[in-house]
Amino acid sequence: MFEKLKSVFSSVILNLSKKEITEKEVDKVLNELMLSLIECDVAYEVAEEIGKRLKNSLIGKKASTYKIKELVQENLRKTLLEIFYEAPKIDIIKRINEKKEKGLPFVILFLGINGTGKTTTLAKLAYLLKKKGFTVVLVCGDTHRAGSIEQLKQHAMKLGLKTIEQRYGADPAAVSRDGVTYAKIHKLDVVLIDSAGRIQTDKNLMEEILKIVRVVSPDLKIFVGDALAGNDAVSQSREFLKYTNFDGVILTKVDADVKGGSAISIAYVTKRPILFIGTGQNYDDLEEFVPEKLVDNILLRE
């Protein structure tokens, strides 16, 4: 996982460790860093920002006072963590419990384009919440893609959960409203709403998702991005944010991502927290995203 990004940062730490920390030497290494980060799917503006923050944290430090390798590594770690922690933290479990105390269901809407693993990710989160003792209903809000309703119903059957659906071509907002109504009547804790995958530039489909938002007022809107899509995932997240103002991100296929740049870029560009990462095909292959764990892994830090 993230092998190329690990190699890039390892090289930077090694190169700067061999030099005096002068502005000229730092600039030279950071220019190489920027190019390497871009090759790892880090967006240009993000690579530039990482370089700028790292430079500001290093210039003026006296090499005689510090072990240079540790100094560079710690400042890289600080720089990356600052990017992840610019986003507000979201405690989903706490927020679900707060709604539960009021006797109301917590409504989560899943957004993204086709092929990111959105429906499977929804099922993974349903599995996690069920394990934590919450009652959950799944809503088949994707009434466009052939087989989408059957796919979600299959997941629901395996998980022992109820689905709310209508026919293909039905209004997704109406199906979503039915799901929320069902949850209120049956005093269920969580409503997970699937939605049709849509290209971020398709304004008609974006209007459709906004209609769902207006009708059911979801407590949480989650953008599901594909780590393997690299800079495409970054541009998709930027456009979805513009239209939907989503609250958080789940990044899928992270286990197969050798580059690793999309996680950093999406966090920086959207200023939204990465909530979970998908690390496999099984229902329990959904991990809470912990920035320190990711950054220490990238920097090969124990």
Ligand code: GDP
Given for the second form:
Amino acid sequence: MFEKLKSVFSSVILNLSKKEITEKEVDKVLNELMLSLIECDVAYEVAEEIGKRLKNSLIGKKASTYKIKELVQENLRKTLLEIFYEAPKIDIIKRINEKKEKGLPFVILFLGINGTGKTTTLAKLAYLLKKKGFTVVLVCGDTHRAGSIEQLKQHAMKLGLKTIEQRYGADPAAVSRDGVTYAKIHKLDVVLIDSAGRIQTDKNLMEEILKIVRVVSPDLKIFVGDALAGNDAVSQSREFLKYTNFDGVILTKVDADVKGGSAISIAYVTKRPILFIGTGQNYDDLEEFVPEKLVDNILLRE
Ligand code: GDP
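Starting from the form predicted alone above, please write out the structure of the form predicted together with the named molecule.
Below is the entire complex, every chain and molecule, led by the chain shown above.
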């Protein structure tokens, strides 16, 4: 994971470590840093911001009184963590329990482009919640893509969960409403709604999603982004945010992502928390996202 980004940061640390920190030297190294970050799928504006914040934190420091390597490492760490902590924190389990105490199901709508891993991620979260003792129902809200209903039903069968579905072509908002009604009648804790994911600029898709939102008022809207899609994932997240104002992100395929820039970019661009990362194709390959773990993994390599 993140091999490329790791090497970028180590080279910055090395380059500065050899020198006294003057503005000219910082500029030179930061320009190189920016180019390398962009190569690692960090969006241009984000790379620029990292450079700016880092520069501000380094200039004026008396390098000779610090160990330069530690100074740079510490400031990079701070800069990256700041980006992740600009987003509000969401405690899903606490939120589910709060609804449960009111006798109501917690409704989560999954958003994202086809192929990003949305359906698999929904199933992984269902597995995690079931393990924690919650009762869960899955809603086949993608009524467009051939095979999508069967795909979700197959996950449900493996996980021992019920699905709510209608025929292909049915109104996803109506299926979602059925799911929430079912959960209320059967006193279930969580409703997980899958949704269609054609290209993100498809206006009909966004209208369809907004209709689901109007009809079931989800407690949480989660955007699923594919770490391997790099800058595409960033522009998808921007577009979905504009229309749906989603609450949080799950980043998939992090296990196969050598570049590592998408997490930083999506966090910066959307100002939404990354709730989990997908780290494989099995149901338990869903990890809570811990910014410190990612940042330390990138920076603290010798
Ligand atoms: P959807 O079209 O967005 O619903 O995507 P799917 O859930 O069908 O997933 C597409 C492919 O990505 C499948 O082969 C999944 O097994 C795979 N996938 C999903 N999440 C991950 C992940 O975190 N890591 C890896 N390596 N593969 C994943």
